[in-house]
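Take a look at this single chain, the form predicted on its own, given in structure tokens.
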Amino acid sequence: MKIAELLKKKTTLSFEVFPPKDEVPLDGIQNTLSHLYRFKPDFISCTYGAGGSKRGRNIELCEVVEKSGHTVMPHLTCVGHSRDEMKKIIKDYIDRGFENVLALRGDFPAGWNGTNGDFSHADELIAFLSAEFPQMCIAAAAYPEKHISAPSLETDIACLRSKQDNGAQFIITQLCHDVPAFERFLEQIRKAGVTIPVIAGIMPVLSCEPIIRMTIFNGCSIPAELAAIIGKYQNDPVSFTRAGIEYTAVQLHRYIAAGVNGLHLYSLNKWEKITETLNAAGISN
């Protein structure tokens, strides 16, 4: 199913899943995934590493989600890759009944300065993908607080709109605590030109260090309300994931409410505190 046309006609719901390293057996993130089929997401992404690192086993778990009868999405990256190289991967996709693919600049592998590819930049791989394979529904990024190498958030919404432009039919946000500041970014986008629909990408609360270093390592802002859950918790795990599972369900409201077409929740293929997440805000398996 492409995912354009689900949000046609719905709010979606879908998460972000990792594959496991080359050593480590599928068993794990299969039952991972198994209870969060149990929320009936409308599709599952699947990401992988920095230059193209476990791409074979982020192939390994798309196929695993297809094959369940669930709506699977890859993310695919500049990094590394030519034009004749991307071609293979899609025909691969296709073949494989992939019909989406989230197109991404992609992060750079330590001591690199670009791409080393034919693509710098995730527009110019929308571009070229929405050219040579008509038939794939394309997901672009974006950032509601700007990327953290852009100089400006107009800048990078001007970028934004080239995704769209060269093909991009939805998007999928990077993480954003603050909602104000998020519906800003929502507003600003619209008076661009910016008109395909917005799926907000939700970071649980879960883990007092790893928030901290994920929101930072983003460029995002800490707002008032999670800071005085960090300051309160932070040598106190058992009651710091309590108080964020309560802060995202919260959040997941206020996003709802700031008219999103769609939550997609980066798992960290943790499925028992995103089951506990999703059951405080209402949403029930």
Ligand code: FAD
The other form holds:
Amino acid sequence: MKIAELLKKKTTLSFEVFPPKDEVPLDGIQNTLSHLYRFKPDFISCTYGAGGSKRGRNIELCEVVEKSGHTVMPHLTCVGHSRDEMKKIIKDYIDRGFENVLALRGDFPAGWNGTNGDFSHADELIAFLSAEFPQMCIAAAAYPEKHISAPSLETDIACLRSKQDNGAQFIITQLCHDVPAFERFLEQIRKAGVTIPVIAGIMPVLSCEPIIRMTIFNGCSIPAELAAIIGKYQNDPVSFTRAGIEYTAVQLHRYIAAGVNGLHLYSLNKWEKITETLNAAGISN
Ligand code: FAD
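Alternate state requested, the form predicted in complex with ligand FAD (shown: the form predicted on its own):
First the chain shown before, then all remaining chains and molecules of the complex.
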């Protein structure tokens, strides 16, 4: 199923998972998926490791999702890839029945200053994919508080417009705890002529140190409400998780009220806490 088609009909619910390390069997993630499937997700996206380290496992995991009868969306990055390699990868996706791909530049491995491949930015990859493989539904990433290396939100939104103009059919956003900032972003991109659907990427607040690390790594802000949870429960992991789940459940409704076209939960491969969060929010598909 092409996700862009689905987005014409409904607000989607979906999850991101990541492939386990090479030596780890797939049983654990298969178990996680079997629990996430209870929410009848519209699709599952699978991350793609930078520098080629997890390429094989990305395909393996996507195949597991596809074979279960669910729609899969592999992530794909420009890092280290030539045009010919990209062609082979997408032909392989098509042979396996995948119809969607999230086209990204990727984060550079330590010590790299660029992609060391034929594509420097996601918009170039998107242009290539939409010209060579018009049958694929292509998604792009966006950053409500701007990408960390972008000089301004305006220049970043111009890059997002370029992704749309080059063939991206919908957007998935980076984590953003600040819903009013997200709403301003939505207004700004619409004014800039970005008309494609926007799915909110939601990072559930489950553990103190990882949420601070991921938020800072992505150059995102920590609103007062979340800062209060961190301040109160930073030394009490159980209470932190309970408060974080309640907070995330409320956030999900704030995103729906903001008019997003879908909710995409970064599952962190943790089905129990995701289940608790969605149950607390009363959200199912
Ligand atoms: P780009 O669109 O290329 O943007 C990168 C920077 O360059 C931005 O500052 C932008 O403003 C600027 N820019 C964009 N186009 C141009 C241009 N034509 N000329 C000049 N400047 C330009 N990373 C992974 O490695 N694997 C994953 O699986 C993965 N999944 C992700 C899923 C989501 C939903 C999101 C939001 C991010 C994900 N990332 C992943 C992280 C992502 O790869 C990084 O954020 C990366 O730094 C930027 O990727 P991009 O596709 O947005 O790049």
